[in-house]
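Take a look at this single chain in structure tokens; it is the form predicted alone.
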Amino acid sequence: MNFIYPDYEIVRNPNKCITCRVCERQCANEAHEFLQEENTMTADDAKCVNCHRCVALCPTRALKITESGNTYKQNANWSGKTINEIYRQAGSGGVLLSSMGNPENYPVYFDKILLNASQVTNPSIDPLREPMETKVHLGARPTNIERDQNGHIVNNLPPRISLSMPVMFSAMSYGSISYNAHESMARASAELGIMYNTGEGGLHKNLYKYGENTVVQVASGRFGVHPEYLNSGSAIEIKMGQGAKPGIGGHLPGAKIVGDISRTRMIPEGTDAISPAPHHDIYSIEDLRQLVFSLKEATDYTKPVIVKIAAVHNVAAIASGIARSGADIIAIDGFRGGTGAAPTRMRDHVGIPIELALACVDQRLRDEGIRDNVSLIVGGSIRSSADIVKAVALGADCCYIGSAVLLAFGCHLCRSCHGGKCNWGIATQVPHLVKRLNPEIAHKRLINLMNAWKHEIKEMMGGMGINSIESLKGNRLMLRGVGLNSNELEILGIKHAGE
């Protein structure tokens, strides 16, 4: 027996349909089916999980899915997912499994945070006729300018990476995603003059190329982790949590563990690649910092080293003491961040949003005066460039996105990753499936993306009057709230509109 009515309709329009199949072929579900004897098709409503594929695809528009509708006596404590939920594990006896980010009707204090914009007094600044700088460089600051005997300024700069914007593409392993979602990325970022991050999966070799836009990441589990991986990007990042599932480690089914992707993980096929919780050897800053270093040494100091953690409760007093690390970098990932594949407890109810986060992070470092000492990244669910600009002004140098990248490629959000059967080629190692995410077309996709915020990023600084993403960084006096109360504009650290 089972409980559980489906949670979505595929609805056919018999008067359209042509039977020409193509939703059939086209869904790796395999929700729909051809009745040869009556020449119609059918659907079974249980196997659809709402990605949209059919729906795109049909050529005469004859399918759309909807909500079932059906619903459980109403009870305000006891909801209808919560029942489904219990009905799964009841069966299973497993832990629930999610993708993407945290769905629930938490705040979005983006949402409620507003731009102050130039009228008289402070005229506007015009993109299309005054210059405006975007680019931003990403590492520690020197305290103090150095000069020869000569009076010539010596160059101290540690090691940085330069972006021509404040965005960089999130960590999403060759595994997790298909080698085509991160061919993708690779040559949108070179292109673009910024970077994208390998995630904890190690690197393709076809994509050594593009190390100049590389980020490489260290995970607990090592996955790939050599000193020819190490040197092929521009920097490394130490991974210490993300933000879907803060406090636990990654898991990538075996079944996704085939041909490169096992060679490149430098696992056996078939083998489940399980990162531990925490990096055994690191239980304390003082260990990381050695692990920092150690990255420093294997890579002639000529890199940056990022360390991303999960935003979580005393996130500041973490990121003070990761900015005494020998850190160059830190990122910081929010409550909403995606994920392929997190227990849906973890996913929704751990971490905190990624606003309040980094206002205090920021806040934090500079009332202890080291704030020079790292640069900030901040990520988990920044859905466009006003999402940008409220970010930097609140006090990051840069932030990553990641779902935003998928939505780019055609991901519809449907949030059935950990299957495996992406029916748009982008979180799926089925070789048929892959093919469909053309890194020719997906690729420029991403890069019209980049350039339209780029330029979105510009109107709104020159409405505020501010020339440069260097003016824009931490100055919140350019924010004001709306619906805010005074706990939340304290750690926002702005006013509320109107004052």
The other form holds:
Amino acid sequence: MNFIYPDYEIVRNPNKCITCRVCERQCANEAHEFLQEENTMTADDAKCVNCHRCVALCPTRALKITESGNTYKQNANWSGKTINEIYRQAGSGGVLLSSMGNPENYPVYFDKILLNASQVTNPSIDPLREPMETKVHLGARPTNIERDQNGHIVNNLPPRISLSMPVMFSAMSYGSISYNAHESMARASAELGIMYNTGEGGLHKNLYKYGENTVVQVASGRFGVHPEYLNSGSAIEIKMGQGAKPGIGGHLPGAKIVGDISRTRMIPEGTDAISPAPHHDIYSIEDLRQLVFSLKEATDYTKPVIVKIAAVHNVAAIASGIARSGADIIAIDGFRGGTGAAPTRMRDHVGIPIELALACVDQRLRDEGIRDNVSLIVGGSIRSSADIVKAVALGADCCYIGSAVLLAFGCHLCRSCHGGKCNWGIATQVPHLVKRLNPEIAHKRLINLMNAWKHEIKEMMGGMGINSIESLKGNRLMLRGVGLNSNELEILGIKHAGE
Amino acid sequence: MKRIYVNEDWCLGCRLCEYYCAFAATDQKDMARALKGRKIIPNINIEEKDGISFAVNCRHCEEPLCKKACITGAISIADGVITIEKEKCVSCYTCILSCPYGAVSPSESGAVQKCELCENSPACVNGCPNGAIIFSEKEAAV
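Show the same protein again, this time as the form predicted together with its partner chain rather than the form predicted alone.
Every component of the complex follows; first up is the chain already shown.
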């Protein structure tokens, strides 16, 4: 007996359906079926994950997906979702798995922050007529100016990365997403003059040529890490935690460790790739410092080292430690950050909002006089150019975007990545699904998105009378809260609208 | 001359090209009304086997065998595009036999039909969701 009624219903308009069977061919979940004798299509709602592949490809718009509307007896405490989860676990005995970011109804602080604009007493700037700088440089900043015997300034800049706009594509490993998705990000980064992150699965040989625009990641599983890999990118990231699942590691099932993924990760085909929860050689800031300097040593002190952590309760103190560890950049991943697979309870109940984490980390580092030791990257559901502008004003140097990248590729946030049958060719390694993501198309869509955001960032900066993104950084006077209590305003370091 | 090229790396075998082709041959505005309940005879056809698929249509050969074979002079070539005058076709199907690509087929009316490049804006190319079919001067551009 199956206790669970399907969440979604595939609605087909029989007047529009021409039985071309595209839906049937494109659904990896085999939800659609052609009935030969009746010459009609039918669908099994229980197999539908609501990914909209069939809806998008149906040439006559005969399809749509709606909520099935089946309800249990109304209960303010026991929601239908909660009841179904219990049925599911009572049936399987397993941990619930989820993908992509936390979808639950927690406050989104970005949506409760408003930007300022110039009126009368200070001029706004028209970005179409006047130069507007969105370039950012990430890395430690020297605190003193050194001169040689002749009085010339000595270049004492630590290694850094330069980006044409304050955005990077966040870590999504080759394995969790397809080769085509990686190639699309790499090509888009190179054309845009920004960077993407390999994630913890190593770097495919074909993509080494985009090294200038690549951050190579070293995570607790150390998959695919070797000297050539470390030297292939422009920066190295140590992944201590991930916003979607702080405190736990990762698990890429053996079924996905095939061919090039096995070679790239340097593990046998078919073996599970298990990333431990902690780095087994890091139990303190001092241990972290050892890894930071091991990686610097391995790359001849030519590349900045990023330490990525999940936004958790104690994030400010942890960041303060990292800023003293020799790391050049701290990346903080908020609790809304995406994942290819995470236990549902971890994803939905662990961590804190990135807006609060960013504000308190930036403030703490300033208070301790070590803000220039590091640059700050924030991620964990940056959804638009407005989120970026607000994050920069709260103190970020740069933002990581992940889900938005996948959406540009065609992801419809069906949150079924862990099933491995992504109909959009993104979170899958099945060859006939992977080929659905043509990098030629996908990388252009990503470039379009970034160029659009860049225009919008310039418009918003211009409105505030600011012509350089660096002048906006940490400029919290440009922000006002709406509907926030005094505690929240204090943590965010902003005033309420009207103040 | 611009021709239609197909890259099997990106062909998904979804067959949308076949339907956009068949729709383009009608003069209707709405695909559902145009094709509902009809068996389509597209001028581009998906071939697939063992997980590989690609679309096949007229190559617009420089020395077309179909034109050579035509007994009534219904097939002509202008600016590289091979077209059929249906009024002249007597449905002998010699062209169908002689085309090495299987790109000519009988239409509903009996006269033969083939790809005529949609007046330089092929519907199959515009409708392909994955950029597998392109319209370009050179095959290398695929």
